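In structure tokens, the next block holds one chain alone, the form predicted alone.
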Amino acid sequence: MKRLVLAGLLLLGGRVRADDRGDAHAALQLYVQPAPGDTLVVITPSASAHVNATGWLAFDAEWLADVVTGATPRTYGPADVISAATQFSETRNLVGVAAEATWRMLTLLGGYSFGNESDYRSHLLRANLKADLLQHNTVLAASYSHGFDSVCNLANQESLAVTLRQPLDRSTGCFSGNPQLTEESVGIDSAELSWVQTLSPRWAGTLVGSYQHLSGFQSNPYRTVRLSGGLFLAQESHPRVRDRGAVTARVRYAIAEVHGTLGFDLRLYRDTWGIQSLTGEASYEQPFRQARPAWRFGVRARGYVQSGAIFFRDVTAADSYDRSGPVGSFFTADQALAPLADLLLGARATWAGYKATRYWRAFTDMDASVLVNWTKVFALTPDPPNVARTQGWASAILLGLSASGRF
């Protein structure tokens, strides 16, 4: 039984390739966004298999949670006539199937998950085609999913007008058939193209182009915003359609002196409700010890940059939602709609070895790492929502435990 929980406990973290019979791993990770009155501390356990069953045929299984607690202002106006951020708690569990196909240089995946939250509930049916040529130099992808998601609200929400209706006060009796409650419609179509190339013997990139079309109910239903002077108080109001769009650069630069690999990444990104965005990375990844068992350390610093949606209004604006009233039929609580930067930098540590006889009974090769990132948030308009996640020293840190095990 001991040896049981010992590998379950080291069964955390990221996949490694698949060898014989196939791989396992599962991660710990810890977030939190430290604001005084506005904290939020969520943990992730999760776990994964990735089995082969034949030469040319896998399979994948998963689960993920997501343990959310903290404290957060639940209606957008003026501080002086805010009340004190209300106390919540929510859990999230995802499971996923998926099967994958490989005959000579393609491989064809498809898989399903289903998530499922007190207040949300999500399908996501998924297909992804991968084309590996010229001897492993070119590695061709493409990929498609659909979510049908559903949302809980209030009932009969849709027969008012925008400015009288009442965001949701908890999540009891979501999806039971209560009469006062519905269930809102989500559709979520996301495609990728990539293309990864080996250009040189030490250089490598990757071009990577998405498409996201959402459409549905697609507002917080728990946020208010204080509208017209107050004389109004309703639930966000968000438009029902929104497209996606980004293009990604990576390249890789291996320093073969001293086995370092150094990344630098780029990012576009411009959205229908006006959101444009730059994201930009630097990387760099040092092996200390070749020879298993070996270590890896790596360290990121990340910055980025949006602007705000169109119908996004600061509550110190002449025109804000308080002072003018909605912006034609929108109004948000949403601080991830505010123009805003961010800046992140973390660190990793990765130790791979390698036994002959197996790690308890199981394991030919077991990875482990810990991470750490530090986020600060820079609010780019004088009050936002959320504000107080942008002063103090960090906004948000997150901590991780993981490791991999071959069998």
Given for the second form:
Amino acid sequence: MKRLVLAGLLLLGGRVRADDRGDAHAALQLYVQPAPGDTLVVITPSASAHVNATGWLAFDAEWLADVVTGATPRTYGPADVISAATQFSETRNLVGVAAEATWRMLTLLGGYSFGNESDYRSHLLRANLKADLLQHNTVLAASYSHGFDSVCNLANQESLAVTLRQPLDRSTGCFSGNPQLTEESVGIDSAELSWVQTLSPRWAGTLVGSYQHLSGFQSNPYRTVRLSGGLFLAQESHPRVRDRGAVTARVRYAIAEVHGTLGFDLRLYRDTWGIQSLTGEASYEQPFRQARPAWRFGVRARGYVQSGAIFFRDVTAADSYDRSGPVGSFFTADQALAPLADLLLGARATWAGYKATRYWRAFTDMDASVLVNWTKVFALTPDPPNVARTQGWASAILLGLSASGRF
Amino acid sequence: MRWAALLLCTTALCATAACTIATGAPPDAAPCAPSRDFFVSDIYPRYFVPNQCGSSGCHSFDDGHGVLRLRTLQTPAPTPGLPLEAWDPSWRETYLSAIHLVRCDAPLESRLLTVPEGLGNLHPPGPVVLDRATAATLLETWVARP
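Starting from the form predicted alone above, please write out the structure of the form predicted together with its partner chain.
Then the entire complex follows, led off by the chain already shown.
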């Protein structure tokens, strides 16, 4: 049974101890897309805290910021007629709170978060219900969230044909009542069911089904597409409704001799824009010093491949937007809607310490991690949007530092 | 446990069986393509040049901002009546870049006019149109010309 519980905790990332009063977490990530002429740098500091107010009631609070700078082409069209990359910078802040109540084997969580940036605002309400059954060997969970977001856009666009709509040039004046600008709404409903099961003393598995319904303005207001030989240069036009579904299966195998954990993940995805994707991931984690302070390291490799949206057309295609105009009412400059594949390799090292006299008079347990991910995107058509990101030795590098402490 | 498996399988089925959206018919909106000859003879020399729209850091093709991107024009200028396809690419792309900001149905509401006039404070340098009356007349004439 001890091993069963161990496997279950490995799967859940179990962190809470009965005598915990709570924990705090801080992290800093640096994300870089190093493509020449299409560079992006995102610095993401974050902090969160979980406080157990009573034996059955706990509260969460979080803050996250994205500081983004870069330059990216805003128009999708033949390379010789589109203008150079446009410089931009923006900051997004997100704050969230949640309350969590536990009754016997049930845990109910309700939360709210608010995101704010110069051209986008988001509100998210979420609820989770978790049942921890059979001495932690079975965990069933259901979650639902509703996001009601607002996107800044030029005013009076809806009366124009999609091929005549113009892009937003910059975010100055957004959400200020400027009559030249408006707020487009986006509603996002997400639901997820998950089942975590200890399968044997060494094996544990997870099955997750998720569904999302998006409704509203889903284009990037800044991006434009060149159509019909340049007679139209219009803001990208995406469908206003999108339904997305995914099924994920995960297994973890405990290698007791070295206290290692081998993992395999498989995810199938499909949406109503015609994108289907397959994600496979293998991971391995092992301690190389178990006595406190302890050290663990982990490595992972993930492969991903997707088809394109039914209205995506590569700029080199015989029926490209520039040659044949839009696909129905739609046209896109979004690389994420093109057929593509990627490979991610990552490594993480974690230090964990315990001090009865407490670190900085506050934390009994502490852990700190450093991680690095390398991603290479492979274009599956000759010249998709942001093609520079698929060239070169790396499409993206992620460096992360994080620290957690229990008090 | 069966009900959980059933729920997950139902989700999976919904995910894999999801239909795709209909793309619909292409819009039949005609492009606003005002007089090419008037662009060469009047709009470029009497609107873009005096208001310095094509300056470096403003709307030059190489390092400018926004949808409007003006190229360094090659000489000679297109002769009257020359088909657009036969224009020098610098003139053709500059013309195409400009017409996307013109409203043929309401020329005085064209973004080519309202944005540099500072309407709505969407033009970072502020108002730059030196002679608004002339600019408005130019836009109206451009759209009205055959």
